[in-house]
Amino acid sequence: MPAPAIKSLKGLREAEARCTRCPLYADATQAVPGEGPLRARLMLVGEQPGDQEDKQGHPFVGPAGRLLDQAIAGAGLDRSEVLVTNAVKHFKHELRGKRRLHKRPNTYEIDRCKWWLDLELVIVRPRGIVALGATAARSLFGRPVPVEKSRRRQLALADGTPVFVTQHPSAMLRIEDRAERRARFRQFTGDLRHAARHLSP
């Protein structure tokens, strides 16, 4: 596919929409854009979009996408001012019975979408971005990062933009223990507010 001269969030969004650079599109229902401000200060990157997120077309509005939405807003960020996105555009699945479970990009799929991420931020230059999981670390950085020692270090791409990693709001989900996930989602919450700490002027 050749590289569009992508200059705005709007053209970005029409052309993942066309995008066939990996087999991730044919069994989609669509691509799942970012979605935030142009000059958002701070870009925070997923996995890949769910059930939900693929059915409606927007990131993070599923259960996942509630949580997330409860740590932004006790870090004491604003998600309107906070552009959230994906490391990678389209849903991976496996179907069981009538349901559509995740399944985690492999490298090659992550690696094929990493060029719309690249696009991504090049158009919005966010001031600092959040690593939701290890897929989108590894997208960030070309390369494996742990993400529990990485936990509230500043890390930097190659042109300097600071990069802080935490987990994915799924990993709560899966916590049966109700005081576990009340205290991992303290430390999520916490994470979010450092890098907004590190970020203030």
Ligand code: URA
Given for the second form:
Amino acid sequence: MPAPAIKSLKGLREAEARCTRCPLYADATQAVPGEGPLRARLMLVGEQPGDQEDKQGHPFVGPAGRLLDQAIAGAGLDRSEVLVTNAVKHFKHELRGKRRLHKRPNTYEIDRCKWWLDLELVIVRPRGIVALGATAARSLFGRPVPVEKSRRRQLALADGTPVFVTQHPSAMLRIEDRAERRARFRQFTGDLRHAARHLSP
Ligand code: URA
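Same protein, the form predicted together with ligand URA this time rather than the form predicted on its own?
Let's see the whole complex now, leading with the same chain.
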């Protein structure tokens, strides 16, 4: 099927809000679109909205988002200059009592949602992309990409757009040891700085 004629982020947002391309829309509050300037040089791609993002309708506004914001600032960037989005636009979760526990999207869901990410890439045309974790990398390349081995290696999409693969910020939230968490955070910030430096002017 040809891609729909969507030419603006607003049009994309409206179309995503009506998405039924996979079953995830049924249990989510809303689709969470990407956010940032139309002419962002750098696009950061996460996995999927979490509980807070699902409720608020904005990407990376929960605990992982706070870490991401710190790392963006530590890398010398400003969140308002980057486009922050997700590989999957609806929150996948399971209910445990009253809690909604995050569930990883499967390859079918990732591939169905790639439709939206592709449109976002065509509209924004970023100079570089950061894949935050395995789901984002899987979506962008259409195949599994080993996150640790790919760090600081410049990969590229078929059209030549550079892709920098790093961990997902949630991975740091799960580390209990403070020193280890700090080291991982420094590494993560360094990965973002590396990506920013390698963008063509
Ligand atoms: N994790 C993500 O991958 N995306 C969000 O928007 C929030 C948490």
